[in-house]
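For reference, the chain that follows is the form predicted alone, supplied as structure tokens.
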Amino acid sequence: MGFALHEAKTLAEATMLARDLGPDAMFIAGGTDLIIQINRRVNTPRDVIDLSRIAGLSGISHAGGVFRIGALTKHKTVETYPAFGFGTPYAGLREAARVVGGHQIRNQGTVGGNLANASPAADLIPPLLALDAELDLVGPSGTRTLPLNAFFLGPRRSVRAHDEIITEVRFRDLPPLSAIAFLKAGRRKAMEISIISVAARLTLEADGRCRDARIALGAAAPTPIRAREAEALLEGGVPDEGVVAMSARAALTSVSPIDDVRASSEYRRLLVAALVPRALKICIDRIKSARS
């Protein structure tokens, strides 16, 4: 089954096209997910609207204490952005971006497309959740902003209307004594869908107490999730080995993993229990290293 390809040059043109063509029309950016879905007949759109030539939706900027990532920004750009490098508080973003497929996928796939695909196992989503990111959606009726954690409804389902386009995702600067880390369990380090992924973010006080904690999990539930009970156990106290272990156990109460061909639900639970304390320890070590 074929489809008609439409090339949009502006956001207004793209959203109006989607409105007029109806729910069977789909947007394409990098195409690394959609083309596979079309080939496998997971999606069979009659019309596909190409967003790749719309100006102003690509790149990363930092001003006024806010990082902004345009929806057409490639994963490779996130991977190589200096402010997300190892030795910075944002290294977890680089850790996630560099395991999105292979080099070809990272050079073609876009951040906005990855978010719109709404896969529970998407690699970049957990660190963005841990950074309290929000995104903008533009449609024929205007622009709306919502927290990233309110975007996902289920596997490949989101609150985005069929004629809305993600234009950017953004997050605020981390406070001093902060770090984020990302870990992924798969059969290979890259070019593999996550069996489980974990992003942890900690902000410590000068006396070592935890001021703020975030733990986000991928492939552990129908949507990417925050382990809020685990976070609450960390905040206000010193994240020593015992507290970190308690937090990891609490994270298990948030998950509802599936059995599939890649892993059993029990194995996924074991991975959550193992990776959460490891990610938290990496955050603590990074904060200590930055202070020394």
Second form
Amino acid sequence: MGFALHEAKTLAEATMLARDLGPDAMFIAGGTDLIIQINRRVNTPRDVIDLSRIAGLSGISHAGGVFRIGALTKHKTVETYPAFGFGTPYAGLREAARVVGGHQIRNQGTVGGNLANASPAADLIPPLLALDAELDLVGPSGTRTLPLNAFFLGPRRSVRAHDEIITEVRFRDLPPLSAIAFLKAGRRKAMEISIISVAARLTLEADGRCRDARIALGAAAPTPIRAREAEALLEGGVPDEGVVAMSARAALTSVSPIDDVRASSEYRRLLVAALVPRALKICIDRIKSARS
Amino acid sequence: MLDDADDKPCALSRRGFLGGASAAGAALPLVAEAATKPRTGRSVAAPDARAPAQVTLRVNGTDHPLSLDTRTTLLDALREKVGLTGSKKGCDHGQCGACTVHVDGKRVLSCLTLAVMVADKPVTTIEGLARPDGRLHPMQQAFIDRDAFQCGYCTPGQIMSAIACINEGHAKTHSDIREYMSGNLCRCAAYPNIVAAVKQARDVKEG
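Please move on to the form predicted in complex with the partner chain, as the form predicted alone is already shown.
Next comes the full complex, and the chain you just saw is listed first.
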């Protein structure tokens, strides 16, 4: 049986519709995840609420030291946003956005959808975690703000109530001497689901010591996670080769990867151990080259 | 296959079908209007989910009023309802690019697009590229000239992506073309010839 499609023109309309229609109603924006779930009967919604025409939820802005990414922003927009370009401290965001599906999918899929779908392998999530992003959820009874790392509960499960809509994800400007890098391992370069993804972000002091470190991992646990032990090892010291290697070993204490058709748990652990130091090294190189 | 309410096989020839469809377009009420009528939260009764949706797809400049199960993808609507079978179903879940079409001038995957969500947007398929007199689009000609396919199954999607690739300004270098054509797989691995075809069409366009 098909579903009834409801076109919401405003956020208030969409949340009210969702509240009244109940948990069998689902939101659709780009549709690149939901359509597959409907085709495979993973989801059989009775009602689908189309968010794609709601004004004001699309686009990236930068003001007052904060980057705001509207939930309906397409991956392609993140990929091509000049302030996230190569040579900027935010290049890791572009690196993640440009490996979400293929070019066609990036013209369709939205940032809000990527978050709401809550896949442990979602490519945009690790860099946003590494940027300490927070998001707004709007429901029939108001707005709540939460840090992105408090959003995910498990594979495809989040704290979002069925009638709540992600409206924006945002993060503060990075301090000087910062950089973020993103690496993804898959069987091929394009159109591939991550076997492991790593986002690293470093902020250094003028004397080379590490002021702030973030390491976020995708497809390494039931949700995208931060490797906090690894971060703690880096902070306060000079991130030389020995410290970076120690931090990569510490990252393994945070992961609990699965065996599946794409890779074994053991191989995923090897990838974490290999990619964490590589991502940290890229951050260090980027900070150095921006400085010189 | 979706259990479409109106599941007639498409036995008409393309020319005959298009003629019939445009005549029907004049007679039927503009069904898309109902779908875009503003709704306000609670006051709206949910339409019956079993009832097919009435939508008009604008494909290659022609309006096609259709009665569709809401789950119908744009790809299925094009192939099974409109009778345009040029867009191919490779994987049906966004990993091959064979179903690539242009919606509102942007390349998208028609297998990951709900037909009911693009009712008011212009759709261009491989069938809409050649001129009415039969002259091929420069990209189609380039694919023939450069032998840019073997089995040909991925070719319509490759061509739709290749045109977008040039329009987006990403066909300047060899590596750019390879990167920006990476959303389309070719199991025959005709990639070198596909890149050559994109270059040829780009130069025709620029020249």
